[in-house]
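Starting off, we have a lone chain in the form predicted on its own, written out as structure tokens.
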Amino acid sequence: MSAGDRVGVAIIGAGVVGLAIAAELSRDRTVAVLERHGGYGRETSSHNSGVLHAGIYYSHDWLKTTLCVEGNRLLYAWADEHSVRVRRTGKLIIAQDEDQLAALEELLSAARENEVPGLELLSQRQVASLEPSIEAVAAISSRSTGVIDQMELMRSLESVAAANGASVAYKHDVRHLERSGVGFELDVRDPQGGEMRLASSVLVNSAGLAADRLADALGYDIDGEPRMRQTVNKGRYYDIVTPEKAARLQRLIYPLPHADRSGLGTHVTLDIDGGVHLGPDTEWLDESASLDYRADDVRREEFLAEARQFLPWLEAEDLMPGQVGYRTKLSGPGEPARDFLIWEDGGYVHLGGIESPGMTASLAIAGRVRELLG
């Protein structure tokens, strides 16, 4: 890519999402990625669980729920014929006793109005015949949820985009966009610190932990309507490191999410390598606060104790700090949960919001885009 290059979209952004953006729209459009780290997926996309979502706690008509579920199907696809690392490792959401089983029953019927398939209810004996080493008076089987590597899902997502002819440059900083009278110009720094103007017809903004300040730069106002301004959440994990203990554990397990589904507790989750995680937990940050994606170790006694609820053979000892993600949201503190945001306005697509179940829905968000644009 050079000084005064135009290209039919320019995308801000290479996590999953951007990438799959890529792949989809390359196949007919002349693309161009612009991201300023040095390489794919460096915040978000690279700093989740890698658990491949099945569509289940969210609103009937949300696009969390119509893009997860569908973006799930896809996503096992794509990596059969990508040979992309994937797992379908199941997943139980579970009653803790007695007085649970009814909001059980609840989000399964909820589950199945989304149409997620795979799901069935299972009773103690059923659940001790899994999962052995887990206290549960019944649980939600999904059979659709698993774990996927995310970093080759990306590679495979950028080999695609480059082979229909894609741009994507890496250590290329956005500095200032504006509109022009046949689309967008961008004002970008290369790696070595020059400057280079790129001209585009269409915009897709897919920067997350960014996407807010640059539709500000664009000119937005982001506490309009639509409401582009996100806050930003951190979530921490621990690693069960004891072995024997880890190894007891085959399935995803999730206790049921909080009453306002403003988070799902804590959790096991596990990854493509055979690791085993709690978390994560959820911390809202000042605006102002840098994000620090080193690991700390200043929760070990609360993932302990709501760990145990279900297991309660864990020590303190078993655990070890994890890793550091942080999450795009469009709602704040004590308010209810909000859909992503992907809107469209005269050539610009705006992506706001995209957190979990944001990777899984990658490739139908991909769909979702080419729509808009038409």
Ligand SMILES: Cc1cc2nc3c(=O)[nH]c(=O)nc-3n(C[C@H](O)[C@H](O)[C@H](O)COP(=O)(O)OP(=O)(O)OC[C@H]3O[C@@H](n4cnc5c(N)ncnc54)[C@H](O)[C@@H]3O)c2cc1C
Given for the second form:
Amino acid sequence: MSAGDRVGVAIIGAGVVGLAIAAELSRDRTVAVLERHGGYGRETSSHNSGVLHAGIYYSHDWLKTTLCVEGNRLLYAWADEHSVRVRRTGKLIIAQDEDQLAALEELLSAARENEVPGLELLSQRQVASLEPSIEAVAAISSRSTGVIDQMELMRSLESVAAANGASVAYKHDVRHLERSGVGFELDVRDPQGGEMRLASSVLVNSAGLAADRLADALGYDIDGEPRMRQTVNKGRYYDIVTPEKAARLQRLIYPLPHADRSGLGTHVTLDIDGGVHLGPDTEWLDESASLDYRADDVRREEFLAEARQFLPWLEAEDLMPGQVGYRTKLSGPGEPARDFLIWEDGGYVHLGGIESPGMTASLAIAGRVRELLG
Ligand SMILES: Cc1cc2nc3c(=O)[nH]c(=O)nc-3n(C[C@H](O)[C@H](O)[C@H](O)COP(=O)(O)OP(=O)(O)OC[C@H]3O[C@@H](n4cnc5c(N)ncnc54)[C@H](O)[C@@H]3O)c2cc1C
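Form predicted in complex with this ligand, following the form predicted on its own:
Below is the entire complex, every chain and molecule, led by the chain shown above.
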């Protein structure tokens, strides 16, 4: 990008959502993506579980639900078309004792109401034949859940956007935003540390953890309506590193979610390369907390105790601290979970609270942004 450039659409953020929007809108508009890091997906989009979620847990009337169910289908098709590695691992949500059966059935009927395809209630015998090493009395099987290579996905989105003529400018940090008579002016720090001004007709704020700060810079009251203020919630993983034990698990295994749906409990995920992980856990952070992506080892005992409820053979030495990610939420501690915010106002599109299943929903979110822009 050079100073004085004017584009149809400026997108802030080259995470999976910003890139999906760029691939979509660049089909018929001039698009520039501005990203402060030296490559795509350096924040949340590369520090997640890589799961293609099915849409089981969210309220029926939420955008999150519709976009997750639609995004799941679109991403499998995209992965096939663009040679992105994907595995239809399937997932089990398990009841660990008879007392949990009613809650399991309730979750199944809520998920069916969400029109999630490929769901089935499995008996103890059926669970044992699929996953002989876990302790469960019944399970919901979700066949549309899988895992994807997030970096390859972003590479494919970036290359489709670029082939459509979009420019993706790395090391371009958006410092200030203003509305002008005909659109928006963006003050950007370039890779050499200089400042430049760019103009766009449409502005898409897909800045993940920083989306609320940028909306504030544009003059919105982020505590007003719609509420844009975001909170940060840390998620840590532990990896199961004993190969023989990791090999016992063939699919994603989740306990029932917490009653208030505040978290999914310690669960097992597989990654595209065959790694097996526990987590992520949840920890609220202050707004001012710095985001440190280094692994720490402060929760081994808690992870072990929770996982041993259904993996009784797991030992402390089977675990190593894994990656860390930071969820972007619109709800705070003790508040009910909130839907995604995808909101348009006179050419400005705000993407707020794009936590999980944001990666799964990314292509569907892009479609939604196109609809909003008309
Ligand atoms: C622990 C964890 C596990 C998850 N697991 C899953 C999962 O299994 N499946 C799933 O579907 N989803 C999952 N998610 C959610 C998913 O990762 C996110 O919804 C998705 O990555 C959000 O993408 P994004 O593009 O909105 O944000 P990001 O990836 O954070 O991208 C935003 C980009 O904006 C850039 N930016 C910010 N400010 C500026 C600025 N001023 N100038 C220029 N650039 C800027 C940032 O550098 C960043 O690259 C998980 C999230 C977490 C934290």
